[in-house]
Structure formats: structure tokens, C-alpha cells
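Only one chain comes next, encoded as C-alpha cells, the form predicted alone.
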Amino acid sequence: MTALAALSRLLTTLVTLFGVAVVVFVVIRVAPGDPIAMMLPPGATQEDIDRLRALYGLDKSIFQQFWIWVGGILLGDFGTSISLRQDVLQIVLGRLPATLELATLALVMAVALGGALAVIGTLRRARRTETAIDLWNGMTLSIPDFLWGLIFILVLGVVIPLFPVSGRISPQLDPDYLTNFLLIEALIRFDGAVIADLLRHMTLPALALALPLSAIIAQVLKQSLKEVMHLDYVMLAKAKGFSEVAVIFREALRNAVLPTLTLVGVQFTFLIGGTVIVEKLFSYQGLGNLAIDAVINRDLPLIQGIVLLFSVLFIAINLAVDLAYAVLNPRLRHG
């Protein structure tokens, strides 16, 4: 990527984030529902709700209220939450580990599994074994991730009580770690008990955002490898007496990933969206689970805090997929 090239991408990241920052702040405020109001016990007076306007800046215009915000935002103050009564940008950030981590693990079960049926159905094409993984994508596609969700709480956690339906890790445990990312540290430690215990509250909410997703991979990926089978170098490999299965994986499958690359990229950001709902089924302590119960009490600085948090992510996994493309394609990185 050329210096003109970075600029400009940087201008577009600011000016997408202030479009961002301008729209959520102007239509969580034309929502109804007041938020001192709700703060405050059915016997109070008019001062104390004037006091409580003054004191979170709600008894300015919009247009004030906008630049106090962003004024502050860039000196690194996101505002007080209004429900919990503590800085914005501390509480969404001891809550975006979690939800990193659960995304995370999401997006290695749905690249396994969809990569796994990518290559079974090329190697069994035009059989039964093909239609079979067509028909389970297909299936797996049309159920959105918090009915699997439902699915999973019903089947393996209530009939079948396999794996715990709510919560990150069992309060007993308690790991005092030096960072909130949990599942990290614990596999630094060899914290064999804790990554056990992560491992089994992560694996249902994990497994509900995967399954829409692996079936998108499979179904792009296994295309993609059908096209790449037919090529030149890949013919030529079969007549060298490779094997099929050798030459998908030495020839055909590091061509034909580029373009699951860039829609496991794009994917993955609508990921980190579902997790808002899957996290409210597992009561999974994430950034999704946050953001419901900011909406619900009507916190503006911590739906503001958690938005634009969630922007700044989607932009930076964009960018990544971009300068991976660039590093895996020859043709853009020689051009």
C-alpha cells in the first residue's frame, strides 16, 4: 500500500467515523424515552430532574451536546454512563475481551467446519456426499444464529444437560489475571482448569454464531475450488500422479481462498454484531449483552461509547482483510 494510498484510506476512517458518530447521536436522542426520568424515584421534584439534565449536559441544544461529546472523545473522555455511574470507555472496554474472544472462537469453529465441507464436497463432486453438504448449508443458512441459539439451550443444555447455558466462566473459579482477556491469558498460564471451564460456557454461543457462517464459507469456498480444479497448473499437478486430495491442498486451495478471505473479513464484522443478541440468550458478559442493557435503560454516553467502539472494529477488520489480500494476491502486491 502506497503512502497516497494509506491517506486516503485514513480520511475515509475519519470521515466514516464522524458520519458514524453524527447519525447514532442524533437518532438515540429523537428516540423516545427519557433517561433521567428513569433514573430517578417516582416522588421527585422538577429540581432534581433540571439538576440531573445540568450535570449529564442534557439541558443543552443537540448541536452543543454533539461537540462536548466529541470534544471529549478527543481527549480520550467517552462521557459517565448514566445506569452504572462509571466512565464509559473503562466499562466498554473490560467488556470487549469477552466478546473479542467468544467472536474469535467463532469464526475458527466456522472456517474449520466450512472449510472441512469445502473440500469434502470437491473431492466427492457430483455425488450424493455433495448434495448431502449443499442441502445441510442450505438448511444451516436459513436459521438465524440466536434460533441456534434456542436450539442449543433446549437440546444441550436442558434435555441433554451437556454444556452451561449462561455466564462466561463458573464463579468458583475466579482467575485473578491481569487482563480481562481470559481465554488468552489462562492458555499462557497452561491454566488448564480455567480454559476447561471458558471452553465449555463459550462453546454453545460460539456454535450458534458459527453455523450460519460456516455454511457461507463452504458454499464460496467449494465453488471457488471447483472453478480452480479445472486450471492449467492444477491439470498438470494430476498428471504429475498427485493425488486429489494433494493437489486441492498443495496446488488448488491457496488460490481459491482469496476470495473466502475477503468474505470471512466481511463476515466477521456481521459476527461481532450477532454476538449483541447471543449474548443476551447465554447471559455471556460481552459487549453485546452491554449494549441491550444500554438501549433498555436508556444510557446515551454508553450506546454513543459502544457504537463507535463497534465502528472502529469493523473498520480496522476491513482494513486487515484488505492488506492480507494485498500480501496473498501476487498480482496486487507486484501491481
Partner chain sequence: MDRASLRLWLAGGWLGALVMMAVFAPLIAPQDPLAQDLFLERLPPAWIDGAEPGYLLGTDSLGRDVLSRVIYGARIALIVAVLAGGAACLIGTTLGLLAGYYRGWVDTVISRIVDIWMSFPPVLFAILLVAVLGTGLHSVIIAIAVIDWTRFCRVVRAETMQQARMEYVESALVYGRSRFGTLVKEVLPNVLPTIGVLLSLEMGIAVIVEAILSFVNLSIPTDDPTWGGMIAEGRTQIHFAPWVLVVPMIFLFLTVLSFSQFGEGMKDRFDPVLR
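Output block for the form predicted together with the partner chain, input the form predicted alone:
Just this one chain is shown here; partners and other molecules are left out.
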């Protein structure tokens, strides 16, 4: 990617970020309902309301309000949560690691499962196995993460209770770690019991998030693998006596992976979006669960912080994927 292209990509990102800020502001401030009335407990006096109104700059014009609000956010001031009486940024950043770990594990599962299905489907193409894989992909794609979560809770949590169905870690284990990246920290500390417990709790929600994505990966990767398998250099490798498996792993995969990469990037943001309801379903202590509680408690500053954080995360992932694509794609590298 040339410097100019990178710069223009960065500019569009800034425009998108600004747009996100405008939308969040409009939804939360201009929509029906007085934000101050929502911040105060019922029975607050008019004096209290006026004081708070002036404090938040709500007595000024709507444009001035917007800039005061944006200025605060840029300085890291996301306000105070009404229900938890703590700094919003701190609460949100405290919950983020749990969601990131869950989403990353789900992504790893999706890539592993989708990749395996694609390779098997390519090896056994135009046979019953491929048909079966196509059918499975079609079905997994039609069922959203919410339903997968329910199915797993029912089947693997209750009928055959293999996995815990709520929480992030067993209460008796709760380790006194420095960060909230429990899994990463446990891995670094080589704390086997904690790793196993975290993974057991994460398996079902992560799988629910991973299945739809794995189907998409399997479909797209299989398609591009099958196309590559007809190309000359693959035929040559086969003629040289390499087995199909070796050809796929040594030659074909490297060239087929690029179209899948962009797709995985975009789909990863959907997966992160899915954590909201899946975390609720499994009472997993992450951002999504927090978001729903915040909505139920009408905790607007907290909701606002969570929505902004999720959006920034989405935009960052999309930007990272675009840049990675530019670096990995030889056609764009010298373009």
C-alpha cells in the first residue's frame, strides 16, 4: 500500500470514528427522555436537576454539548456509572479482557474447525464426504450463536453435564492475578488448574460463537483451495509425487488463504458482536453481560462507554485487516 493510500484509509477511519460519536451522542442525548432525569433517583429535587444539568453542560446548545462530550471522551472521561457508582472507563476496561479472551478462543476454534473442514472437503471433493460437509456448513450457518448457546446448555450442560454453563471461573479457584487477562496470565504463570477451569468455562460459549464463523471459513477456503488445486504448479507438485495432503499444506493453502483472511477479519467483528448475548446466556463476566445489565438498569453513561468501546474495537479490527491484506498481498505491495 502506498503512503497515500494508507493515509486516505486512515482518514476514512477518522471520519467513521467521528460518525460513530455523532450517532451515539444523538441516540443517547437527543432521543426522547431526559438524560438527567435518568441519572438521578426518583424524587430528586428541581435544584438537584438544575445543578447536574449545569455540571454536564446540558444548559448549553446541542452543538456545544456535543463538543464538550467529545472533549471529555478524548481525555478519557466517560462519566460515572449510575448503577455501579464507579468510573465508566475503569469498569469497561476491567471487563474487556474477559470478552477479548472469549472472542479470541472462539476465533481460534472457528479457524481450526473451518480449516479442517475445508481441507477434508478438498481432499474428498465430489464425494459423499464433501456433500456432508456442505450440508453441515449450510446448517451451522442458518443457526445463530444465540440458538447454538441454548442447544449447548441443554445438551452438554444439562443432559450430559460435561461443561459448566455459567460463569468465567469456579468461585473457589478465583486467583488473585495482576490483570484481568486471566487465561493469558495463567498461561504465563503455568497455572494448570486455573487454565483448565477457565477453558472448561469458555468452551461452550466460545463454541457457540465459533460455529457460524467456522462454516463461513470452511466454505470460502474450500472454494479457493479447489480452484488452486487445478493450477499448474499444484499439478506439477503432484506429478513430482507429493501426496495430496502434502500439496495442500505446502503449496495450495498458502495461496488460497488470502481471500479467507479479509473475510475472517470482517466476520470476527460479528463474532465480537455476538458475545453480547452469548455472555448473557452463559453468565460470563464480560463486556456483553455488563452491557445488558447496564441497559436493564438504564445506566446510560455505562452503555455509552461500552458501545463506544465496541465500535472502536470494530474499526480497529477492520483497519488492521486492511493493512494486513495490503502487506500480505504481493499485488498490492508493489502497486
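Every value quoted in this text rests on a predicted model; they were computed, and no experiment measured them. Numbering follows the first chain given and starts at 1.
Checklist entry - If one rigid part turns against another between these two forms, which of 84, 196, 139, 69 falls at the hinge? => result So the residue at the hinge between these two forms must be 69.
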